[in-house]
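A single chain comes next, written as structure tokens; it is the form predicted on its own.
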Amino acid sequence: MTDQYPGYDVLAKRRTPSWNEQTRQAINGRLAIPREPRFLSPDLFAVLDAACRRIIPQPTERPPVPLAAYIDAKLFNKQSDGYRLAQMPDQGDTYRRGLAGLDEAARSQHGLGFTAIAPEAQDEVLRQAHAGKLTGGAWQGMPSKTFFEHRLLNDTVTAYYGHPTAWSEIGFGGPASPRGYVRMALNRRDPWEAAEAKPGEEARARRENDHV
């Protein structure tokens, strides 16, 4: 992946004025998520970090954001989206059919489950399930193509946009408050921004981001 923006680290706002303790408090929660499963079992839990792995490969010289933990984490604390699609049963037990259905499709065409199967099979059956070509068993008439696009395609992307790690990644200087963000016009930035590098201009960028 290419450092867009090189030596930036939004963390490095924490005792700024860009953030206030109501934020730091917010994104100290997010960080502090636990890694272990409270609501999947531990079985349907190593399914849906396969999944967010294939739906995101992360950079492997650093931490990985944690998808897996933030969804678990949303279903334990009951956060939902505030309505609910009439072919979908509730959030819980969506996720609970389309993994144990991911799942099922892998044994039943690799003989294997979905964690221990090859990544490309595993792309092939989260297409499958975007297609909607994934039916019966443990999916109890669930869509499997609803269920790809709107609980496991977004809220892994969601997962990851939420993470100060992301955040870096796309020069996001993450909430705005208390400081606010004043240039909104395209092609502009706030001098507390990052600085997103040109090619033979990374060391500018640097050197700017070194002092956001």
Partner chain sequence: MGTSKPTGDTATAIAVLSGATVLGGVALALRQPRAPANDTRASLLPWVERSKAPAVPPLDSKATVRAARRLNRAAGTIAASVLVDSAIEHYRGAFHNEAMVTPLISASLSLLASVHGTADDRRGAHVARDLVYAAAGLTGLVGTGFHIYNISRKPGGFSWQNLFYSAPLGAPAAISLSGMLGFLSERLRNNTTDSRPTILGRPAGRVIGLMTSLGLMGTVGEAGLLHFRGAYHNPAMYLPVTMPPIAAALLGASALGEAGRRKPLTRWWLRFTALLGFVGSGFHIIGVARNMGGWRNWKQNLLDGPPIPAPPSFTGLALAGLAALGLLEDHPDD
The other form holds:
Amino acid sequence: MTDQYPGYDVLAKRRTPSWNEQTRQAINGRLAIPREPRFLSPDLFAVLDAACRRIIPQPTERPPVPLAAYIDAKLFNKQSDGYRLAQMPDQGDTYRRGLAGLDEAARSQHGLGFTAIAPEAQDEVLRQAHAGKLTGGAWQGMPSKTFFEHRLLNDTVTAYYGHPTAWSEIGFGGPASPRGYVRMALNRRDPWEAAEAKPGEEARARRENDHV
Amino acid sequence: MGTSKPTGDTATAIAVLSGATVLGGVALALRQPRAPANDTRASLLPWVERSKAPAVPPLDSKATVRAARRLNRAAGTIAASVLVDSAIEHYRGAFHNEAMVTPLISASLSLLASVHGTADDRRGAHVARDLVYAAAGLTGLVGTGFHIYNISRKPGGFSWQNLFYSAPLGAPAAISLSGMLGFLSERLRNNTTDSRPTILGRPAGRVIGLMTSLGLMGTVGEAGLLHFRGAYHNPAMYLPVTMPPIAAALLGASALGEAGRRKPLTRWWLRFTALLGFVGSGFHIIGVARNMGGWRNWKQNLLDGPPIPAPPSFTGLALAGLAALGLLEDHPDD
Amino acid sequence: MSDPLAAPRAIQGRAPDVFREGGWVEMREFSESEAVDFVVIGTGAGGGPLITRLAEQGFSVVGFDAGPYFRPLEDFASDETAQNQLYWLDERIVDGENPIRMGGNNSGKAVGGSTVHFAMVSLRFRPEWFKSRSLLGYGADWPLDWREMWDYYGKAERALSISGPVTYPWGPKRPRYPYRAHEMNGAAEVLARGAEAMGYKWSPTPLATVSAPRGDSPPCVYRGFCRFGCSTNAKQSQLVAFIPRALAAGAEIRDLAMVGRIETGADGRATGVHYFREGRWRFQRARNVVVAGYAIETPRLLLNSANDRYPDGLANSSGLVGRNLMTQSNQAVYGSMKDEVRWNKGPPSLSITEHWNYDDRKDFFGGYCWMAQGPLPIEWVTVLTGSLGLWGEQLRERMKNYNHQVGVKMVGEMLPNENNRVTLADETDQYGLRIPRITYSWGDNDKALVAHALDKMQTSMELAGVRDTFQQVDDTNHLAGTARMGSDPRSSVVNADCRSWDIPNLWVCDGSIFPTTGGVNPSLTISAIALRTADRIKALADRGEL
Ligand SMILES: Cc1cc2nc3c(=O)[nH]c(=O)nc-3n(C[C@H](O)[C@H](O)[C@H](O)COP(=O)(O)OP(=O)(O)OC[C@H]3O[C@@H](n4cnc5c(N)ncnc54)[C@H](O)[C@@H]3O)c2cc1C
Ligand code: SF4
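Would you mind generating the form predicted together with the partner chain now that we have the form predicted on its own?
Complete assembly follows, chain above in first position.
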């Protein structure tokens, strides 16, 4: 897939009026997240990591966003969403059971742990969870569909699209305070917004993106 | 209620500027009326004109040319305002249509022609200036057409919303005003020494006075619309919709009334309107500073804040009004 | 920079100046042992205006909020994740057939309440809704007259400097909005085109963010992070528009102060509140207690305050505390355009059509409006995962189309139902208080309304040239009910003055008092009622009837 916003990097705006100090601090903290698990056991963390890689496959030409680390941090810091579905245990247990459940499914179907099976096979296990087909064992009655949709999928994509790397990828303007936006109409772009490469205009977009 | 008035630096700046405005107004009111007819030293600012107030000279060749030069100066002031304003606004519009550079070119030429005209004390219309001014007049008309078309295509058509935020209807008219004043100036220069100056056969002071009065009202309409959009959040925003209409009315009355008489009130009011044009820019500068991020966020606030270059249009028109008033006072035409 | 969540800021005779980084304003303080005229629990859409007007009318008032006291300029990051700090994230259990997603989707915890992160849409009810039972045949009548409400709406709009259209196309005449409507973004224009194609009227949305300077609030800079706190201070949240007035009038605000129980005395009247602040439980004596904690915390507090005299909780002789919880349907239709829409620019809902609130040719009860949308990336990705079930490469590709997405979202009326309710779970929270269990299921009428709306929204989007449309069918937003007002003690919790039937010095003044929820966003109505309640309290006090 070609780069839709060639050369665009939200972080290049860090020192411009688009970012205030609080935002710089918040994003610095996000970029400095510890990569080692603090809540999950190393084994479950490895399962989580493998699952995140399938939910958001990341390109090899840039450092990956450490999605599993964000989820582990959320569990470690007990960051709640502010509600819990009645049929679900608390967040930490939800993950412990769900990840163990994925691993069990891999073992029973392929004879290998989730991290060791082929990516396509991992996808298949995740699809089974999404469809609510995984039960028994580690799941302890917890619906795999709810685990997948409300926890694993939700937390993974939330972590990814809360990261500057993803913002650059989708051409999102990112932080915008004190400076917001001026040109509101359709097809209008402020000079500090990502320029999209229309076919044949990649060079121009790249040039413009160098100056956001 | 506590939260509806600004505090801190903004409040101080507004207070200082308001005070300065009042002082300026008083100073203008205390000034002797107008320069003597035989004083040829053109001064850039009307309120520092040297004034000795001689008896009214019945006919004076210099007076006509001086009035013409004042008109050039007025045309130039408006052209400068349009140049910067349209540059900013059309930059905001990303020059998405190539025609959007036209007002910049036209206003630049009008500005050059006006500088040239202001320095030129010869009589007789100048062909190049005439062409430039005619082009400016035309640019304004075509621009208005474009802007009307732009609004008509928006959902809602000619609604308040589109009048507020789509291409402004009144803006292109400003470049036409510059062209008109310049064009009148050239006509004025075409008068011979020993006749009462006329334009198209009518007394020049009256023609210029009336046209300027109409121009003022148009500009008031534009300022009124935009200040309404700003909800008149500061009382000073009422000034450009109250002072200039009175100036326009006084000038109109002078243009239609008896000529050859001193009109101190009209003169003071026009001078104050000229001052207001600059004060307006001052208020707009405070407005930009007051927006989020202030001047550090100039890339946004110059565009989103109140338009700094717009208010001097009033100055330009008031200058033209003063030129007309000079002619009217100097030349009883009946 | 201090951490507003670590320790209270409104202490020692001063409170944060919301307009200045590190700034302070003076604050009066009341002693705990002397009864104040009013304790108000919650400083949001209802509590904020009430505290302000009570103080301005000379009552001694202390406002409590469990949340922190922010200075938006210094505390708000421009970031979806970091701004989770605005939400009520304490554990709540949700169940029923259509469990309500709480947290950021539904409630705030801060001085200023949910208005600190609300989307600023400020609409009036359709007049008939105040008598929907007798005039329209569903729900319950309000004990209020719409003409009186029209006045209080006007007052609320002025206090909040609402920026709205010069003429509003629906409903009875209303005074001009104090500020002009905002410029519309691309997404808002697409809604307008769609509405015009359907023959519906549309309008720029009346919003509680200023389009020109107001006091120390600069105009909106169209950054689009409104739902994550306005670091510009353009948004007229209660934190910015009311609380400073309240302080100036002599009210005290206690931040990071969680009220756990309302105490009643031998005469059955409320005597004060137990609250947790700075690491310990305290007690504030009061002559009157007003609960304004919103539709979950209000019934929770009333139920948690049960004692021997009131074993079913306070003000609950009708058994209706916690019942008739309502949310609003918040479904959407999204799609793509060839144009670059860049819908994140500007407040999310810059245009609206209320057509189906005023057109009664439908075979279900209630109405709805829809508005333009501008979700930021995290919200948007959860729509794609939730509605389309996307993940993997497909999801990443779809997300790359972010700048070309467009959509409209409804706010629809859901009918009151006694079985939709807030009860107490056995689990307790960090304060040792029992946490709420929130049970919700949609009724047939709710589903019919949603189906109708999705169909109309879809058609309008397609007529506006939007491609690849899809429906988000499961979202809800806004809460109401659980302590409804009425004219009969057997079928309501409070009367028209928001005064509880059972305990004359206990009041409820927030979204909980809604008997029906209408098809527009609720907060302007909550604030208008709060302004009315303050006037009524003054009138009652003058007559010696408090
Ligand atoms: C994302 C989002 C967007 C919204 N957008 C809009 C919109 O555009 N337009 C609109 O009209 N409405 C909107 N709403 C809804 C609106 O914000 C609420 O309806 C409104 O704020 C409710 O007012 P309230 O006074 O009942 O409660 P709130 O404003 O929520 O205030 C309640 C306060 O009470 C405090 N509190 C609760 N319990 C206790 C306790 N025991 N002790 C101490 N303090 C306590 C809380 O901390 C909170 O600050 C939105 C809501 C959300 C979540
Ligand atoms: S868009 Fe306007 S109201 Fe929303 S956060 Fe930005 S400045 Fe505040």
